[in-house]
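Take a look at this one chain, the form predicted alone, written out in C-alpha cells.
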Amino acid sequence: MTIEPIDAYREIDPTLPTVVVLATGGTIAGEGSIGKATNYRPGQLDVNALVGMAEGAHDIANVRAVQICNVNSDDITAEHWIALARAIDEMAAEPDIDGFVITHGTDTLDETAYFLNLVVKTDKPVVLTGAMRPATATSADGPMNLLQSIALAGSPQARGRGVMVVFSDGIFGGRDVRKISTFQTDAFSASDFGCMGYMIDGEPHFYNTSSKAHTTTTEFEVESIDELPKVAVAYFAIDADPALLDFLVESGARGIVIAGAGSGCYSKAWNDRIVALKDTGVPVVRSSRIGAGMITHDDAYQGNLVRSNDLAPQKAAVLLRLALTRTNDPAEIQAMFDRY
C-alpha cells in the first residue's frame, strides 16, 4: 500500500507537541448537499483539508499530516491496519512526534481502535477521531472531534494509556469503545465501564483507565506480517440454520466468532454443529449480540471452543485473526481473551 508523505504544515513552535494526523476518509472528510447530514460521500477531503477546519489547532500543535487512504471506512481492510500501524510504529521512533490522531469513519472505528490497541509499539498517544455528519452538514461535529484529539494527542497526560477515542467531548479506551447510535453526534459509549474522561477546553481530564495488557505489553505486532487470518462471524437467531457454520469453514474461516443471543448461548442444533466440527481445529469463540456483559464458562456449550469475556463479536474477531498468528489452541487462545 502506497502512503503519501507527511506533510509539515508550518513553521515548528518548539513550544508546542508535534501531532501528526493520519487520515483514512470517513464521514469526517464526506460532502454532500449543504446543511444536510444524510446522502453524502464519504471520504472526499484530504488530510489538509481536515486540519484547515479545525479551527485553533496549529495554536496548540505542530500538525504534520499523512493520508494512509481515503475510503469509507466500511471499506478498510486489513491491509489498512497493518499499513497504518506500521506507520505509527516507525514515525513513534523520532523523538520529535509526540502523538499521533486517525481520522476514521465510525462505523468500524471501533475495531481499528482495538486493533491498534493491541499492535503498535509505542506509549505516545494515539487517538482516533471521526464524524456523526459530513463537512458540509450544518454543525458539522468533525472540526470539534478532531482539535480535541489532537490536543489529547499533545498531551502528556495521555501519554502510555493505550490507544483511544476522542468523539463529543468524550475519551474512550480502544478496547471498550462501541457505537451505539446511527445518527446521535454522541455515537460512541464504553458500555458497562464508563468513558475514560473529558476533553475540555483543549485539557483532558482523566477518571477511569483500562486493566488490560495493550500496546507495548502484548505479543502481537505487525513487523513480521502482511495479512491476518479468515475470521466469520455468525449471528445467531431463531431458526438460524447451523449448515452456516460449515459453509463458513469450507469457505476458508480459521476461526468463527458466534453474535449468540444472551449470555453467547445458541440452539442444541447449533451446539451440535459444533461438536462435529472439533476435529477441523477451527476455534469458534462465544460472544453476545447483547451489546453488555460476560460470557462465562457453561458446561452445555461444547467443541473448541473460547469465550469472548465481555468483547463485542466484532471485536472478538480482531483479538482472535491476530491469535491465530501465534496459535490455534483454544487453552492459549482463552488465555489471550482473558489478557486482552
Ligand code: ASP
The other form holds:
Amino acid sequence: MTIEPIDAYREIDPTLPTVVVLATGGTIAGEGSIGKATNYRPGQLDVNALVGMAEGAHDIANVRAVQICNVNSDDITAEHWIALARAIDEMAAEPDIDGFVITHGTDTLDETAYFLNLVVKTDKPVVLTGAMRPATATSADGPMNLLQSIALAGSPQARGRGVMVVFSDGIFGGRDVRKISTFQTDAFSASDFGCMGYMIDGEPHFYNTSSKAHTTTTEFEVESIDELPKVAVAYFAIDADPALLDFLVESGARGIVIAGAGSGCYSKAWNDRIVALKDTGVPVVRSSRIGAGMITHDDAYQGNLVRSNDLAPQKAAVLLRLALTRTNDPAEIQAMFDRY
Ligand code: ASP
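Instead of the form predicted alone shown above, give the structure for the form predicted together with this ligand, please.
Full complex below, order starting with the chain above.
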C-alpha cells in the first residue's frame, strides 16, 4: 500500500502535525444531481478531491493520503477492516505521523469504529468521519466534518482516547457511537453515554472518556489474523420463525447475535431452538433491538448464552467475531463483553 503526498508541490511545515487521511468511500465521496441530497452514487471522488474540498486543511496539518477502497459502506468487509487496521499500525510506527482520519460511509461507520477501537495498537488519534449529504449537494456536510477530523487527529489532546468519530461538531467514542438518523446531518449519537466532547473551530473540547478497554489495552490485534469468523445477527419480532436459527448455523455461522425485544428477549419457540442448538457449541449473544440499556441475566433463557450488556446488535457482532478468534467458550466470551 502506498502513501501518496496530497500535494507534491507543498512543502512540509514542521510546525504543523502530520495527519494521514485514509479514504474508503461513502456519501462523503458521493456524487449526484447538483444540489440534491438523495439518489446519488456513493464512493465516487478520490481522497485527493475530498481533502481539496476541506478548505483550510493544509493550514492545520501536513496532510498525506491513502485510498483504501471507494465503496458504499454496506460493502465494507472484514478484509477492508484488516487492511485498514494494518495500515494504521504500520504507519503509526513512523515518528513523523501524528494521527489518522478515515473517511467512511455512515451506514456501517459505527461498526468499523468499534472494530478499530478493539484492534489498533497505537495511542495516536484515529478519527472516523463521513457525510450525510453527497459532495454535490447544497450545503454538503462532508468538508466541515473532514476538516474537524483532521484538526482532531492532529491534536495532542486526542491521544490515548481510543478510536473516535467526528460528526456534526460532536466527538464520539468508537465503542458507544451509533447512527441514529437515516437522513439528518446530526446523524450520530452515543445514547445514554453522551458524546466525548465538541469540535469548535478546529479545537477539541473534551468532557467524557469511556472506561472500557481499547486499542493498546485489548487482547485483539490484526497481525496474526487474515479473516474473521462468520457471525449472524437474527432479528426477533412477533411470530419470527425459529427455523431461521437452524438455517444460520447450517450455513456456517460460528456465532449468533440475537437482536431481541426489550431486554434481549424472544419467544419460547426461539428459546427452545436455542437450547436445542447447545450441542453445536455456537455461542448466542442476547442483545436488544432497542439499542439502549442493559441486558441482564435471566434464568428463563438457556443455551450457550452471552449477554451483550449495553452493546447494540451490530456492535455485539463485531466483538463476537473478534472473541471467536480466541475462544468459543460462552463464559470467556462473556468476560470479553464485560471488559470491552
Ligand atoms: N450508503 C452510504 C454509505 O454508507 C451512506 C453514507 O455514507 O451516508 O456508504
